[in-house]
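What follows is a single chain, given as structure tokens, in the form predicted on its own.
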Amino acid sequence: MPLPELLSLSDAAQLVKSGDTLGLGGLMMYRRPVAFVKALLQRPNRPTDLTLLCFTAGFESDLLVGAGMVKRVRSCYFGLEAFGLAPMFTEAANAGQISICEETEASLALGFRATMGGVGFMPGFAWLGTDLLRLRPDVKTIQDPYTGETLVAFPALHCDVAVIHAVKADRYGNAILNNNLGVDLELSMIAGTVIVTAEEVVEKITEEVHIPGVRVTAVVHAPGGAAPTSCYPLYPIRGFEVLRYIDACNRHDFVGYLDSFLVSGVI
């Protein structure tokens, strides 16, 4: 297997094409690939019509929505945790400007497992007795051939590019995420291209890794790359920056915030 490429943020951002499904790692306001998203936003030819695939979508995803780069969202949560709603997603959703594919933790997990298993769907009991099947007509029910029970057949999920921010990565693409893993390992298994941005890049990791290098396409050195979200144990959430963002959006000045963010030293 060839070694992953060692790329700059700007070069790695070129791997995302218009119409791609983009999987963003991290969880809530922790270890989000903000530096990578910033590099995407700094591209003169920003990709458009993206589908965001996130276990939970947060600050970085809201920037992409506000910039008009997102056509569709697949996530079971989109918000800023203790800081409240994600303002640009909320505005776009209320205005019908983006498509929202209703997901739950179960549908995402089973969809990932289907892709990892090389099958078209994964059955489960989730969603039975709810209105979610009416909201998602693409999700079908099947009959268990052994018990006769009704099951939900969750379709396989994949993404074109997954971006995962790590505490440490090595030249071979192996990465350490710390213990709050989210679904980052699963994202690395279902993506055609896997980009790891890392606080530190070393020659070889000798500890137990969370993302195996065999799945990684490119490694990017990005110290502070999750800010203003946190990256335990290196730095906490920069709440003042999140509040600055919310205040700007509440003043209908997303463009002004974005302009200042893209030239700032936040990342």
Second form
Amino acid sequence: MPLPELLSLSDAAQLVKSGDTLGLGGLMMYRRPVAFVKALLQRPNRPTDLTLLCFTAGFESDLLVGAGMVKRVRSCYFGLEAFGLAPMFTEAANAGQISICEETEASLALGFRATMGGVGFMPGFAWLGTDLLRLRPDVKTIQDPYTGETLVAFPALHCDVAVIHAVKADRYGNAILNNNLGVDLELSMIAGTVIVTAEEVVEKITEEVHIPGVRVTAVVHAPGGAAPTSCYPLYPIRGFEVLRYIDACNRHDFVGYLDSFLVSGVI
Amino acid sequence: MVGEPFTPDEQLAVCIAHQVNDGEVVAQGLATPLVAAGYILARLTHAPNLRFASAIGQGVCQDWAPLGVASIESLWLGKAIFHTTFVQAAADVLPCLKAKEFFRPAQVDAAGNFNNIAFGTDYHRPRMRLPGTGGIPDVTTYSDEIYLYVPRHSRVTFVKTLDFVSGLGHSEKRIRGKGVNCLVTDLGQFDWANGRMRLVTYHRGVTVERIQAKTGFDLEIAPDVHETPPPTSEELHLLREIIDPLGVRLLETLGGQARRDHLRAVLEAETPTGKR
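Counterpart to the form predicted on its own, namely the form predicted in complex with its partner chain:
Next comes the full complex, and the chain you just saw is listed first.
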């Protein structure tokens, strides 16, 4: 791979096309690529029909769902943790307006592993006896060729564009996160295009990194780029901004919130 | 004996603590401060060698810090001694360690199967979509260390027929593991000694009749059913002053406007005035 490009948020946001599977890094309310999502929402030609791939989906994903850009969600949790339900996802799901590809921690973890290993599936014991196989008719069982035991064949995951928010990144695409890693390393390994947004961009990091830059396509300087989610140890969750969002949605004023969010510097 | 007054969240946290044994690995899920309070209480009383496997940070902690909302990472990241990615945690560490974990079901049936997917049987147009199942359909199929807790015991949660089965209980479909061991609610404690949910203790001030009336199926009653030992003054002191002075655990027992007001109060206590 050539060196990653240093891009602005708005130029990096052009790398997402309608119909793409978009993988958003971070976990729950922690280190989510919110500034990148904001740049997507600011595009005059917003991409549509996105599939969101998130280990857990939260505030950042709810904005995209509320703006009508998401066709399908693949995640094992979509909510705002201590802050409760993700309002726009909940509304869209209840109305049948969004397709949900029911995932769990194991199906996502083993799906990542299958893609990284270059095979179509990874076997596991999860789901057996629950309704998950009924809700995911595309997922098949197999027989363990050694023991004869029935196992679930969790299919490989696909991701077109992954976006990861880092504490620090360098010119080579290497990135330091924090120890709340989520699945960011694995996202960077399987995605066709990998965008790292970072609080700080330096010429060269000499410490050990969490994401090696070998598969990184673009590096973006985005200070405060996770807010109102946290970027430990630099800043905590901006809880009052999250409450402002929930209150607006409860008043059926997502559009009003989005307008103010897009012109604000949240941090 | 009357003893010190206490609230349902305190009784719940103490019951959770009493289910934990010294030397165990306990798993801390996402948005479950009541469980964290119980674990830390156990760590500070009878289980000094407890290790916490935390979803936040996907790490293992030996030490602890008081509960928070906006700054919760200072506990699970700041105190952790080991980290993995969530892929490693879900694919390797959890299936291998089979940590003890408490889950909060949205619906439970008499066999201890449970649902965290949605209310309503139409998957594509549910009455209420729930956030999702995390790792519940994974670990409940093989672990021997599954526990449940329900902060507000009602017929909404305890139902004859589940809308979906995402957590595997004492089901004939089970191949490995043994199903839910114990369930704690704000009214009492239950086990599955005979494969069906059975009332073992009722909390102070609660009657067996009231628990049955708030349960949507016939409860088994243990022959020696008795009152839950109430929290001791030492336990109440630890919970209120040391482990959770902000009262984060109440976010699990309160609902509606009361919960929203409390969340705001916790955030206000955590956040310097200039940074709101």
